[in-house]
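Given next, in structure tokens, is a single chain: the form predicted on its own.
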Amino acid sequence: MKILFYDIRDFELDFLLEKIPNNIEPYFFKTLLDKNTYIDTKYQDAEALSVFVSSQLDSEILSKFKKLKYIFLRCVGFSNVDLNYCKEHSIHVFNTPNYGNSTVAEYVFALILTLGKKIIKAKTSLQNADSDAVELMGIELLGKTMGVIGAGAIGRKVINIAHGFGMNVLVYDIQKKGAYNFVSLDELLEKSDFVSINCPLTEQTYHLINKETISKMKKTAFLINVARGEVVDTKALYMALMYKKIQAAALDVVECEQLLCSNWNKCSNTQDLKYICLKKYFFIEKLMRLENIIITPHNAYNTKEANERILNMTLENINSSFDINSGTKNLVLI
């Protein structure tokens, strides 16, 4: 079977060269793969792709693959990935679920104890000698009420970390599943000191922090986003910083991501990027000039363990496509 393998790094070059079966054909790129990407005629013949969350598949880039049987996703969330296509053209989907829970919760935590402790201003002012103990005041996070939004399995590793802080903790999911302290989002919003994104992108869950719901929140309170920056509006959470709805936002996320990507020279030709998307960056521009706001680049998945968990599973996903008729916990779409 040949694979070609996109969005690819060193480490995981060598990593997979060791370990992939020699029954695979395997291509390496260092490139993402979407619209813009060139594809030399030689490869279009691929019968399976294995591609990072920055990679776009839609139908115009699937439809250049003839004998395309399978997506071996390097990641949890498959929105990069029109479904639709896949369903109608037998196209076998594969993700890998629960390489970073414990690591994506650890570092929501991470940005809530940088807002709240003012690590990177205390940091800042010590090498400007100019501290100011008043100004660097930062607050606790014991007895203090963490709002969830999403109970999955990032969602509920958020939950057990809050609790070990002594927080109290609100859950809003639509599913309700387990023994959690379920509230309505307006009672969770309304409530909580910290509110963590944890949900999947959904048509429910487009813009579902917006003007209206952030109106809803303290504010003293702090909004962190590690989920897809999408179930944000970025304009309406600029307003609310700049004019202090709320006191503090921690995005590991944003809206169209791939266009802050082009300041690292990684992501393919801008030109052609949607309008909408270009008017939502002028928003993240004004957002990172913020001092009540820490963006980070897609970064909270990003340990060793969770990128070596990440590939053992796709190497179980490519074996397991053998046997397809078996099943397999990692199968998205069949």
Ligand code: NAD
Contents of the next structure:
Amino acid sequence: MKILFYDIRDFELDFLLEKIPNNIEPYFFKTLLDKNTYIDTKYQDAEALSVFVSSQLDSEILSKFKKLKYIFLRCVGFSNVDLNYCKEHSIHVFNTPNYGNSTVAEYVFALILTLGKKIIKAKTSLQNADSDAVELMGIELLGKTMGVIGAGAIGRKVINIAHGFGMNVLVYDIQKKGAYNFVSLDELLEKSDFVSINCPLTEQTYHLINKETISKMKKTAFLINVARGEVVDTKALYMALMYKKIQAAALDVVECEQLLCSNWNKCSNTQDLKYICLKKYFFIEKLMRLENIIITPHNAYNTKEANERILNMTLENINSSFDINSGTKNLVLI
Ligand code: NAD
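Can I get the form predicted together with this ligand as well, since the one above is the form predicted on its own?
Everything in the complex follows now, all chains and molecules, and the chain you saw is the first one.
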């Protein structure tokens, strides 16, 4: 089977070259895959693609691969794949669920503690020899209320850690699985000191956090988003932080996050995105300059251990695709 691996980083290349089965014909590309990626005709007969979350597999790009049978996502989310197209063309889509539930949940608390304990300010104030105990006064988690939006695989880990810190936990989810303190979204926003977004991006969750929902939050509240940028209306968040409607925010994901990639040339769709995302980017740039926010580049999943789990699971998915009818796991779409 001919598989094209996109968005490949050096450590992934070493790992895959060592472990990939002999019956696979792999081709590795450092660029992401989207409709603007140049695909030489000699690769267009590939039967499989493997991409990371930053690639955009819409119908335009997928239709270039006439023999495509499998997509091996090296991530959990699949909002970057046109599943309708895949269904119509009998393309099996695999993902790597649960590779990093604790990984991402730990990051939620890394962000909360960094903001709440003013760690970055403490470091720079010491470097500048102007530390001031009043300016550096932080807050505690013990006894505070954590509101979790989406008690799925990651959200449940967030809840466990929150309990470990001695926090009260409120949960809003469209499903009520598990013995949690489920409340309405309004109640969660009104009562929480920390709101952690852990739901997927769907039509229902697009801009779930907007001007109106933010207005229900405590003025002292912290908003943490490690899910998908589009769940939060960037402009509304900027206004809320500027005018102190909430205290602080930490975002590992932002709207149009492809524009923030460190190597501009890697963003092959930069021109398109610039046009679509210009207004959002204007506010993201403004947000980044505020003191009461931390923005990181979609990094919550990024540990050595989690990356190894992703690669191992991708290899398992590839192996199980040879026998698709015998109870294959991790299929987003059968
Ligand atoms: P999951 O599917 O296990 O859980 C999602 C939960 O959200 C489910 O309980 C679901 O019922 C709930 N939900 C769905 N729609 C909702 C709505 N409208 N309102 C409230 N709750 C809703 O997913 P997961 O593995 O916990 O991952 C959650 C998200 O985290 C992913 O979709 C992905 O976007 C994001 N993620 C980010 C990173 C990162 O590095 N920042 C890494 C992995 C995943």
